[in-house]
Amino acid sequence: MQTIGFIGLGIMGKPMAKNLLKAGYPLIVYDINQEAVEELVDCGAMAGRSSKDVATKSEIVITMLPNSPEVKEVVLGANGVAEGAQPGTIVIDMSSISPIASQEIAKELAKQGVVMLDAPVSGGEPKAIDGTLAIMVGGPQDVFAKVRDILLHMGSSAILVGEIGSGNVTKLANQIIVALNIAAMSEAMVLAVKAGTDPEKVFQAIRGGLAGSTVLDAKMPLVMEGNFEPGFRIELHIKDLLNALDTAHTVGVPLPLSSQVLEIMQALKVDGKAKEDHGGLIQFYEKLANVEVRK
């Protein structure tokens, strides 16, 4: 089996690489948090000094970061990716990052003979440990071809959806519906509670309808219990859109919705709950109408 390296051990990054080392992938990891770093190595991967050793020792790198300047710094800068990868090496960054940076880096990585594809992942913590990630990829079909199956030991979809940035793309259409979906979702149920009517039993009344949706499914038991732990960060999410406004401004896309959840978000990060799941921007409007949306 191909050693693949895997940097950026976070709350998706720890799971999604302990899937590789079930599978049977030969791994060896980096991530500034040593903590994270002896608990693979415990799980049986090998540790690496810097990004550059990793990428020296392996045939296929993933990175797993938070924003588009760490993925730089991290695949490009001093001890970085590219200065340990070899001609033919693979770079699979699953980062969720702006499509403009990701074919920025790709090109620099080509100058090299290393090709890189953006997959950005969508289904937050719960999927990660489970394998049931849904990625979106973007790059050359033939390179794709070669590590679908790596992929696939993730998330249970791996989609091609076009070159290099179209996995970007496709990540922050999803990340658009999932904000939207969250907000329409804390209206409706905070309406409801309001009005005197059970939540439990009007969740239940119209998931099976057309209002039903995954999100609603995955949020609102954990909003009924008042849990708030992340599965995906408020911090996070705002990145997200922050990226999905720049790419529509770019391309000349007004999305007067997306602006509307993201002053909402940026809201409650003032409110300090920057670091809770993206499924408490319903305290928002619970603070609005001085109601809470429990069991």
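Residue numbers count along the first chain shown, from 1. Just so it is clear, the structure is predicted and the values come from calculations on it, not from any experiment. Compared with the form predicted together with a further copy of the same chain:
Between rigid parts that reorient between these two forms, a hinge sits in the chain, and the option from M189, M265, N168, I90 at that spot is N168.
Could you give the coordinates for the form predicted together with a further copy of the same chain, as opposed to the form predicted on its own above?
Here we give the lone chain, stripped of any partners or molecules.
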């Protein structure tokens, strides 16, 4: 079996790396958090001394990091992956970052014969633990074919969407839709309740029609309980929307509604709700309208 390097052992990276160990792959890990490294070593992983060290000893290097700057630093920076990688090494960046950054990093790596896939995930910590993430991949078909089985130890699906960057473009499209569908539910339901109707009855009346969505079915029951435990944190959705707008500005697309929902999330962050579930966006409207959408 190929030796896999895994850099970034956070909330998502740790269970993903553990699933590769369970599948029997020799694993070399690195993180600036020494505790997380020790936890993986206890599970059977080897500890790398640096990102460069991990890359030197691996055929495939997976990164799972917070955002574009961290991926650039870990891959292209001092003692980074690029310094240790050999021609033929495959880098799979599974972080959710700007697709423009993915393309820039891949271009640098290509100069030394190192090939990269961007492969962001959706599903959150529970699906990372279960190995049932949805993985959206950008990069060359033949490289994807080589690593598809590895990805499927971390996800229940791995779909090649297009060229490098396409995985993150798809993720951003997903996050735009989720954010705006949550805002749609929020404006509709706060209006309905302030106008005197029962939110449960309105929910049941409309969910089977054209207004139906996975967001509505997943989030409305939690809203009606006042349950805004994450789930997916508002601060992470802010990061994704900032990357969406950055990409949109680069390629030339106006996103007036996405930029407005971003500002609403920023307002919630100022209000101390950054670590609540993105379904908690409805509280922006509840506060302004002085009403609560509860059972």
